[in-house]
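In the block that follows, a single chain appears as structure tokens, in the form predicted on its own.
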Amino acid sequence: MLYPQMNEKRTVFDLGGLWDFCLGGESLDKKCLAVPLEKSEKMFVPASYNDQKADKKYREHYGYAYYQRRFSVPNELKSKRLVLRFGAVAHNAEVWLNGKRIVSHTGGFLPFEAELDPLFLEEQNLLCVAVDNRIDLSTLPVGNEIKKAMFGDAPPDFESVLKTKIKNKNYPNFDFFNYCGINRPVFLCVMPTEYISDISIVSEIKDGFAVVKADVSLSKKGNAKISVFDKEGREIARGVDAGSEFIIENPHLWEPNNAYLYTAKVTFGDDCYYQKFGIRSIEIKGEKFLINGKPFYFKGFGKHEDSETRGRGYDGALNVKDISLMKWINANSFRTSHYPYAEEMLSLCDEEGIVVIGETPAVGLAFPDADGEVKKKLDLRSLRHKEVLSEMIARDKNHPCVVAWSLANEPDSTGNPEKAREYFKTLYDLAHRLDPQSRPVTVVACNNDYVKDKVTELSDIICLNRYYGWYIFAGDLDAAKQAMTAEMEYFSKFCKPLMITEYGADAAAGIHSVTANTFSEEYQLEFYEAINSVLDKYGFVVGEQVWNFADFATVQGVMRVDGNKKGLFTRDRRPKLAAHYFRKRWGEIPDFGYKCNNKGE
């Protein structure tokens, strides 16, 4: 799916801004999709609705919410192809225009489109969006339907024992806040009726030159013309027809912290599209992760799309700030934990040379033997997992910053090991089949009894989340180092590259302790020093991504004080002590060749 683009043949209108809004109930109210809302207030788009109002009912809402706005289309554009495009609506969306349903979409982190029929357009068009924020066993991310999980030591039958009934609400089986709404930009796209529908670009680096292949999909049979331009705008190659191959001599390679982007201009009839791309190679070789044939070391973060007021809403200025802070701390990478991030962020990483692992929103997966209604929900979840993986790869396949795909975060792959392995083997094969670049594929694992895990062995690169010294052996860093050493010894037998994709300890900014007690900034720093002293001993460990880049919002509970405090930065992006430690550490670790001898081995 091509990102909306304004050029000499295409026009894009941004439909963001203030929309009319109201909260609804658990059933879809079609009246709110067909006629103007009777009682509404203003809500900004794109942004989550939860924190925009000073009222608890928005933050804890359960069910549908409704957005409306009016827009006009100039008469001279009605002969063109008109496409309404949503960057992401969490979690499920139904969209109506002038009293008619035009599209629905499941999943809150990927784009969807609807082509508009000019015959149904009016002078003032009423656009209505219903947003369903409910999560359960069938959704990604997963909702916990066992309500006891949210109520500590309350007995399973608390409603009868404690004579207490609770209202319906979302119970996330994940540790981040369930921000919802129209979270990413809404565009009205105008293009010729005969158009370029998709572009895939793959490059292969050979001695002194690169072979670049462009595969173009068109709305009808025909020939597309392709020209390739360098960063300075000079045309360096041209061809005709989908599947054209271009030879680029002495190519500039896209590398971490040294990005170079080419542009392919594709023309077809009255349409054209400018697709940026980078020339770089990705390869797993033994225990090394190679970018452009050189052993790469991941330095960076797990992260979240999370900020005050906007929630999970797109914030371009904050993205620029975050990348700047990554460069300040000498990081080179992050994982889109735990869902695909906005396309605009990936494009920024393309430009800035930040390496990205793209992840699906499959958080909280378990694989129980089930029947009846539970089995139906699990089957639906499995289908949706394949769909969201396909949508993510289709959207992000041309981004040079994306070097690997993560199928899921922390699935329970030891409760039913064979079933979990069968489930993920299908997804592994699907990812490699769908990706034109066949990037490495992984599942981010976090199993205490890791010997029973049969999913991790499928990974092209092993990715582990590990919290020895926090959730296990909290406050005992000597025990944490012993446990980490034992685990590294076990995984050394796999003869694959391994990276730590999460490790960390909560630190409440401003809490200091001479004796480095838990929750102090000093303990967070000493935690990282202890674990890194183990990781540094193993050559097959090819990266460290701390959890988390910045503090972030979570559901209420006794495990969290105003959210998760594992950030190296506070939620408003102020550094903690550990940030300065990593700035020095990562400044001394090169992007390439770390832990290698002179031969790169």
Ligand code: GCB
Second form
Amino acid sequence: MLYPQMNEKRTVFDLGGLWDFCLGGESLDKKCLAVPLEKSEKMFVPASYNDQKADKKYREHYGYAYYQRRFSVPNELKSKRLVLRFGAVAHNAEVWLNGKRIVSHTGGFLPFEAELDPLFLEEQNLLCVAVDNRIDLSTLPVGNEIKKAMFGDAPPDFESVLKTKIKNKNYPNFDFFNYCGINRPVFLCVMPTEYISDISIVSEIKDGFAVVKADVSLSKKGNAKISVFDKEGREIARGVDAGSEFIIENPHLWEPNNAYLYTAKVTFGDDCYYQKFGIRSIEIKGEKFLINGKPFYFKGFGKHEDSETRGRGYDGALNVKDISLMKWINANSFRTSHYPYAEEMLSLCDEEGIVVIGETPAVGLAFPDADGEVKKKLDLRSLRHKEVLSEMIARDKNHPCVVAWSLANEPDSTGNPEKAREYFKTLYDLAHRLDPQSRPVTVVACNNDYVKDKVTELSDIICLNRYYGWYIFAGDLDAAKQAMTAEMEYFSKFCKPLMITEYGADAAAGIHSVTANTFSEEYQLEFYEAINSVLDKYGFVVGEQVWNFADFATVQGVMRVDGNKKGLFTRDRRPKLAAHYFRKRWGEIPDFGYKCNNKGE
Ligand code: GCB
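Okay, that is the form predicted on its own; can I get the form predicted together with the ligand now?
Next comes the full complex, and the chain you just saw is listed first.
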């Protein structure tokens, strides 16, 4: 799916700003989609609605919320193809224009579009969006059933609890706040009626040159042409037919922290599109993860799209700041935990040379034997998992920064090992089939009983989340090192590259302790020193991504004091002690060749 673009043939209008808004109930109120809201207030788009207003009812809302705004289309543009494009609406959206439904979309982290019929346009068009924030066993991310959410696997049977009526609400089976609303930009895109609908670019590096192939999809049969420009804007390949291969002599490679982007200008009839791309290779060879033929070491983070006021709403300035902090701390990568991030962030990473693992919103999955309603929900979830994976790859396939796909975060793959394996095998094959660059695929695992797990062995690169020294052996770093060592010994038999995609300890900024007690900044620092001393011993460990880049909001409960505090930075991006430790450590670990002998092995 192409990102909206303003060029000599296309126009884009940003429909962000103050929209009319009201909270709704659990069933869809079509009136709120068809006519102006009777009672409304202002809400900013793009941003989550939960923290924009000083009232619990927005934060704890369950069900629909309605957004409306008017917009006009200049008369001279009405003969063009007009497309409304939403970057992401969490979690489900129903969109109406002038009293007529134009599109609906399931899933809160990927874009969707609706083509507008010029015959239905008025002078002041009424655009209405209903947003449903409910999660359950059928959605991604997964919502819990109430009993399990509140009482774990042992529901109580005492009177006072059984008699209590609890109002309907979301019970996330994941550890981040369920921020919802029109979270990413809304654009009105104008383009010729005969247009370029998609572009896929792949490249292969040979000795001294690269072979580049661009597949172009068009709205009707015809020929598209491609010219390629280097970073300085010089045309280096001219007028090649789309679909054919072209050669770039002595190519500049896209490298971590040393990005180089080419631009393919695709023209077709009266349309054109400028697609940036990078030339780089990804390969798994034995226990190494190679970028451009060289063993790469991942230094970085699991992150969240999370900030004060905007919640999960797109914040371009914050993204620039985060990438700048990653450079400050000498990191080179992050995972889009636990959902696909805004496209704008990936484009920034393309430019900055930050390596990304793209993750689907499949977090909180389990594979129980089920029947009836539960089975129906699980079947629906499985269908949605395939859809979301396809949509993510279709959106992100051209980004050179994306070097691998994560199918899910921490599924319970040991409760029903065979079933989990079968489930992920299908998705693993699908990802490889859909991705024109066939990037490595992984499932981010965290199983206490890891010897029972049959999913991890499917992964091209093993990704593990591990909390020895926190959830297991809290405060006992000696025990943590032993457990980590035992697990590394076990995984060394897989003869594959492995990276730690999460490890960490909560540290409340400003809490200090000479004896490094849990929750102090000193404990967080000593935790990392301890675990890293184990990771450093294993050549097949090709990366360390700490949990988390910054403190973030979660559901309230007894496990969290005002959110998750495992950030190396606070929520407002101030460094904790451990950030200075990593800055030094990662400054001494090169992007390429760490743990290799002088033959690079
Ligand atoms: C995990 C999850 C992550 C949590 C983290 C924690 O394993 O993947 O979403 O936030 O642990 O801090 O508990």
